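Next comes just one chain, in structure tokens: the form predicted alone.
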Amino acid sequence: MSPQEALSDLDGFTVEVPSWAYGNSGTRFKVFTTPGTPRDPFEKIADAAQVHALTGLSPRVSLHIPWDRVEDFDGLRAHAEELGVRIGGINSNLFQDDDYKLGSLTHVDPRVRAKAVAHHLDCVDVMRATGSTDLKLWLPDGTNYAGQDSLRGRQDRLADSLREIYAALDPGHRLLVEYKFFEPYFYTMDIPDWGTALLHCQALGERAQVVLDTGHHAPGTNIEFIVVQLLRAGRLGAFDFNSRFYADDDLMVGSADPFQLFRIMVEIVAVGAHRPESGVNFMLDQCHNIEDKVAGQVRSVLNVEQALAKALLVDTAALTAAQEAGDVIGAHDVLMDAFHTDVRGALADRREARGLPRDPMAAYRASGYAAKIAAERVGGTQAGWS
């Protein structure tokens, strides 16, 4: 297969972008403000549409409830469609309410659990209004001290809560369950790993699937191995891209370890999971604390596209032959040859053929968009982590 034929398999690949990436963010020490930051979900979607217009890669925008609550979700949906994008997954929020200090879906108090379940039923209503098909649940519940609560009891309560949420979904909906090995709690998280998430999903049904976030693992974790296992089980529902040096840093994908991103995409490509029909939803889940937010999203989706393009260039016949011959170095060299291939020119050619800018980053800088929104978005309250 020629490189041109291999790269044609990029057709249809897209990366969902998160609404919260365009709001103010920072660390637990400081949230930084910037001129032109969106003040409402409509302006967030306008920024996301700019990313798609430049790259052709990001036609969907995830919403976070209640951060993105509006009075008229039908109007928000129409606004997105007018700008050439649509609403993607709906993300719930269980980490900013005083009632959830000791847990939400796992809380010992039935009243608190019912409140957390009701929030997800509200999110399902948002899905119906916006045309979304995915409800994404990241559970921040956990404990800080041994003996603080019954670990078994928390799992039982979680299973009960998830059953209520799953039962409320429409036939075309999915429940996507995310895991994270630590933070905000440190002794144990109630969904700390892919195995726990998978067990809960298997107990619920086929439309419950696992979300893998690249920042949610212990240092040194072989993430591509987890990708393989979830794909084998048919339960990789979504893949959230970001990059980290230490923990859940939420930096631009591919900025810390582009070779890891490539290795992951090799396993994705091996079973065709990059194609839309696979059902795997690829998304950015990162925050831009010190960099321009729109530019950060543009760079991120381009990084993912480059990693996928390199994975598509792996000579699979040569790789299989080397593996079957026990040629350790030869097999590794096949991967390295693809990884070191400069695909930027070929991807620029593809963009140009589709009527997109050859260099989306340069086009963004030349567009004056950042200055435009800084001048227009004056007054009101900038969106952020609240």
Contents of the next structure:
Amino acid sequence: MSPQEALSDLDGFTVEVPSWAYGNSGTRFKVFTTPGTPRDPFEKIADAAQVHALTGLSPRVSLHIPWDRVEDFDGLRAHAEELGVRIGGINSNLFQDDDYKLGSLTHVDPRVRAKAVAHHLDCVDVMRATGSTDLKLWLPDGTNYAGQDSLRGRQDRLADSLREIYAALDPGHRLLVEYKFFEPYFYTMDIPDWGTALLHCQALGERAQVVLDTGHHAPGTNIEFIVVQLLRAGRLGAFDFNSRFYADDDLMVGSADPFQLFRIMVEIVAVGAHRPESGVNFMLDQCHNIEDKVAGQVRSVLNVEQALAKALLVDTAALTAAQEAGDVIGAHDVLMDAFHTDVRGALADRREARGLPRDPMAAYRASGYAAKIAAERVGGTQAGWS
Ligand code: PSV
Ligand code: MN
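Switch over from the form predicted alone to the form predicted in complex with ligand PSV, please.
All chains and molecules follow, beginning with the one already shown.
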């Protein structure tokens, strides 16, 4: 197969961008503001639409509730569609309410659990209004000290709460359950790993699937192995792509470790999971603390596309032959040949053929969009994590 033919398998591949990437974020030390930062979800969607207009790769935007709550979700949906994008996954938020200090879906007090469940029913209403099909749940619950709470009791309460949420979904909806090994709690998290997420999803039903956030593992974890396992179980619902050097750094995906991103994509391609019919939602979950936010998202979606393109170029016949012959170095070399291929020219050709800029980053700089939004978005309160 020619490289062009192999790359034609990129047709239909999309990346979902997060609304919060366009708002201000920071570390616990400082949130730096940027002129032109959106003041509301309408402006966030306008920025997301720019990324799609430049790359042709990101036609959906995930929302975070309540950060993106608006009076008129029909209007927000229409606004997105007018700009050529649509609403993607709806993220719930269990990490910013005083009631949740000791837990939300796992809390020992049934009143707090009911409140956390009700928030998800609210998110399901947002899904109905916006046409979203994915409800994404990251559980920030956990404990800081041994003995603080019953670990087993928390799992039982979590299972009950998740059952209530799952029962509220419409037939075309999915529940995407995300895991994270530490933070905001440090002794235990109630969904710390893919195994726990998978067990809960399997107990719920087929439309409960796991979200793999690439920043949510201990250093050195072999993430592509987890990808393989979740694909084998038919439960890889989505990625939250970002890069990390230390913890949940939320940097641009493919910046810290492009080879890891490639290795993940190799496992995706091996079973055709990059194709839309696989149902795997390739989302970004990033925070652009110091870099331009729109450009940061452009760079990220292009990095994902590049990693996928390289994975599509793996000579699978040669790889299988080397593996079957026990040729350790030969098999490794086949993968490395694909990884070291410069696909940027071929991807630029593909973009040009579709009427898109060859170099989306240069086109963004030349467009004057950053200066335009800085001039227009004066006054009001810039969006952030509230
Ligand atoms: C938690 O760290 C997380 O990865 C979840 O996906 C949240 O919804 C998101 O970050 C908020 O940015
Ligand atoms: Mn995430």
